[in-house]
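A single chain, nothing else alongside it, follows as structure tokens in the form predicted alone.
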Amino acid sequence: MATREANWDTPLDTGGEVFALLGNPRKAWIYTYIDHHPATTIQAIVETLDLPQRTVYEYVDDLEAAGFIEQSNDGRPAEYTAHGIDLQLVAGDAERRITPELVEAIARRIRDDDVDTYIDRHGLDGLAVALDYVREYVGGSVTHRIMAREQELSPLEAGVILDALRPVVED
């Protein structure tokens, strides 16, 4: 199936505000946290994610300016809520959807060595393909051996990335 093959020409990591989000795991982590914790504050983000306050302010400003989040109250402290992201890229026969799940998968890069290694080896497009397999894996229609065969991976690598990304789909 053409949409499940990694397309090395698909520009998942270049250009635009969404792509800046995809290319910065810390920013993706902050977006994901706000997506999972509506009406959260800067201080909650700083304390929970253990990121420098200045970085959080800068990234929250970037995310708000790009329209991915908005301040959801008029008071202090400011509270933020995430907007859904659902973009579809089409390049030839390959189609990719940029969703909060993909952003969360990228965010896991900074805390999960398996995800980081997989992105280093297969790029963001390969991660998006793996996320498609994870949805089917969780649903029981795909095994790690099927993914390994179809993506020309070792069964071990397929099993590792399926298990590493499983919480993204189940949460």
Contents of the next structure:
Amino acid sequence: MATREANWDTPLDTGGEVFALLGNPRKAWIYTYIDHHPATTIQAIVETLDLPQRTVYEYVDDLEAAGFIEQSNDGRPAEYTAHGIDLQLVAGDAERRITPELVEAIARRIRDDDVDTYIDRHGLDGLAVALDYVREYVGGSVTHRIMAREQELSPLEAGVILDALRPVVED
Amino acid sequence: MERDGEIVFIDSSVLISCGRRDSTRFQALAREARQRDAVFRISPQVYAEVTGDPALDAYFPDQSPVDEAVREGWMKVTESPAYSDSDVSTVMDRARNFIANSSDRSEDIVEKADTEIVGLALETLLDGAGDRVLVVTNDIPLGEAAESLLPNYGFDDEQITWLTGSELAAELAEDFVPEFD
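With the form predicted alone done, generate the form predicted together with the partner chain in the same format.
Starting with the chain above, the whole complex follows.
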């Protein structure tokens, strides 16, 4: 049974400033929370996500500077709203889309051991490929065994990641 | 005895989703079996997928809960379907074709494991081992194949039901990471 190691040289696993969001699951988590709850405050993030206040301030600043979120009111406390992300990335034959769904998938590794393990084994690039299958799976055009065969995974591993990422697509 | 001669087949997509033995979803599956007074059945292929995989340790460090379920008696591993029975082998071929069409793939990509449950379900009805069959899978093409193909062998629609895991037991849909919803 094929078990591929993560290839950290594939498009999504390489560096670049925009990738700070993808490489930092807590930052991805904050972005995703704001994306799901427009006009949210730092205090709401701190309380809901149970992160240190200093970290949240720092990451919100980073996200705002990078243009992923913006302050959506004039008053205090500041309220933030997320911008959509849709980047197409091409490296050789591989094409990957960076979307809020991918950011959310990465964010979930904080609370979902299966997502965390999958990323350890297959990298962010593998996660992005899996997310494409999740869309097909939820849409009813693929089984976990077909994903397993096409991606040279075991059915167990395909089933694990399809199940773990299903809510990202179904939201 | 199983209620009203109802036989329940569980696919690996559902067992994987239920996860570890101590998860609420796996407990919910066990509870559902008790409430139905049923022994859930899994095919040899499904059993192999959820117990014999080297990746198992990475995702299920406590070992597969399926062996424990079998020991506890609410799940059992069936024989393989009787491929020598022409109805059974034909329905499996049709299921393969059905899944390939739904998935817009060539039939080569659909192997026996995808269609085994459909073969077992038909065999159960033909043998009279059960009056009704429940196929529980989260794989939509497989569930649709079971529901659309089996009535062609002279059975009522009511005798064949496809359910997803969360339709079998609503609790199986719960305990996903909730913070974003």
